[in-house]
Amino acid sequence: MAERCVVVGAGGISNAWFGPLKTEGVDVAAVVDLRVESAQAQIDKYELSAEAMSDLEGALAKHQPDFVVDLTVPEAHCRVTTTALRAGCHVVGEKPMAASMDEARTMVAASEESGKLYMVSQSRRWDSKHERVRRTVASGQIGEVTTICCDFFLGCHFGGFRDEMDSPLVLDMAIHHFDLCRFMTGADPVAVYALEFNPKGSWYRGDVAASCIFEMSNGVVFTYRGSWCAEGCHTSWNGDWRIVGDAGTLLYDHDQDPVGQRVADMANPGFHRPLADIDVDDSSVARGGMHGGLYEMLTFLRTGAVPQTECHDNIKSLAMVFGATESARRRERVVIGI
């Protein structure tokens, strides 16, 4: 029997979810939105036999879904997710997990108390090249990781709400890069020193650029430099990465295949030791982006295998975001608490 879900939120991001839901044969019982006409429009667009509703509690009581897909704005994530968990539903939700660490902790507690799983869809984890980076690092070819660097520079003229945010880059985008750092290396955050600023000539009201130095587990240092107000010579949306180990280095730039070099002879006394190319993993991801997150939820429902972005893990990526904004505000090093 097909799994049944209720989708909450019929905005633009829902277009990335309804296709995979249909592909996987999920029974979408209801689409809930504050604007019922928006819910109905998506039901019609994707030819779903779902009910358009505006009452979340009513939808859960009537349709008793196996899981809920939370596609609401970040400020609504806590209410929607805790309501669904307490109604006995598992939840997969869009990033970021919550609009504050207090809300995130409330959501984790609701998952524990209800005995239901809550996972966050960090879509960039389900990408073949990111998986290759992760597996290559895990193979030990570059040795123990010591240093991670990510550059992210784009000139983005969004218009709308991002232009008015206090911290558009860190709050709206950097969560992807912070989570990728953890995913690709296995390192977790310990502390951060960050500077947010608004460059000369910026068309944003808030601080749209940032430089962050994260102290990670096992003595690893992660340096992040980014801006949404950088015209010319753009990086990839995924960022340009350098991962340094005590025996070699791996590069991942402009969405090209990762490449790297390792020391070929550790005993060589020369000024530069001889190097050899790294054998980069060639794995592929069958279901990318949001589809990958959905499939991990379905796999959990079918087998009990816990998704990699289950809330107890994903809150660590969110903590990097709020640790960075707190450090920038206080102009001092901040210990990252979960």
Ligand SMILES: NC(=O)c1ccc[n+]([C@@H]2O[C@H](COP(=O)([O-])OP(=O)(O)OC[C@H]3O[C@@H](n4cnc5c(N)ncnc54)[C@H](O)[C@@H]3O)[C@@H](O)[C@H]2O)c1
Contents of the next structure:
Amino acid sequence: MAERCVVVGAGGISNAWFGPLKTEGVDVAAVVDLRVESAQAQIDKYELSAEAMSDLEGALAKHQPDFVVDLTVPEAHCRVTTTALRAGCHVVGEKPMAASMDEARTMVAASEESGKLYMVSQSRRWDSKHERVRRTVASGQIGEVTTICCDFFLGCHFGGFRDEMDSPLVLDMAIHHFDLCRFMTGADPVAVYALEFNPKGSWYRGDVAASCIFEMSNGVVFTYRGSWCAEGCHTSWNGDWRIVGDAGTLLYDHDQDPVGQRVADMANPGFHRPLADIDVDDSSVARGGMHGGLYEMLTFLRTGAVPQTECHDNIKSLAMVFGATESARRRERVVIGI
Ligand SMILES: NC(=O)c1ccc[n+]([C@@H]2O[C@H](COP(=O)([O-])OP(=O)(O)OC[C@H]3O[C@@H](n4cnc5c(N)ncnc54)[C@H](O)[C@@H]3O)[C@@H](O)[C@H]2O)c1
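Coords for the form predicted in complex with this ligand, given the form predicted on its own:
Below: every chain and molecule of the assembly, starting with the one above.
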């Protein structure tokens, strides 16, 4: 029998979810939005036999879904997700997990107390290139990772809520890069020094650029430089990456296949050691982006396999975000606690 869900939030990102829900044969019983007309518009657009509603509790009581898809704005994630968990539903929710660490901890506690799964859709994990980087690093060809660098520079004129946020880059975008760092290398955050700033000529109200140095587990250092207010010579949305190990380096930039070099002869006494190209993994991810996250939820429902972005893990990526904003505010090193 098809799994049943209720979708909450019928805004822009819901367009990335209704296709995969249909492809996987999920029964969308209701679409809930504060603006019921937005819910109805998406139901019409995707030809769903769902009910448009504005009352979440009522929708859960009436339709008894197996899981809830939380596509609301970050400020609503805690309320929507805890309401769904306490009503006995599993939840897959959009990133970022929450608008504060306190809210995120409340959500993790609600998952534990209800015995229901809460996972975050960290969509960039389900991407063939990122899987190739992860597997190539794990192959050991560059040795043990010591240093990670990511640059992200785009000039983006969004209009809307991002123009008014205090920390649009770190809160809304860098969460993807911080999570990718953890995904691709397996390193977890320890502490951070960060500077957030709003470059001259910026069209944003808040600090839209940041330089962050993270101390990661095993002594790894991750340096992140980013801006959404950088005209020209754009990086990719995924960022441009250099991952250095004690035996080689892997580069991943402009969304091209990763390339790398490793030391061919460790015993060679020359100034530069002889190098050889790395064999880069060529895996493909069958279901990319939101489809990948949805499929991990469905796999959990069918087999019990815990998704990689289950809340106890994903909160570590969120902690990098709030560690960075706190360090920038205090202008000092901040230890990253969960
Ligand atoms: N993974 C990605 O790449 C990606 C890309 C864009 C957005 N997102 C995330 O998706 C989420 C939604 O973003 P969006 O661009 O769709 O925003 P949006 O503003 O277009 O849509 C949000 C919708 O949620 C509704 N809503 C807000 N609070 C609600 C509540 N309490 N109950 C019911 N409905 C509520 C709003 O009325 C609106 O229709 C955000 O967390 C955002 O960060 C992720």
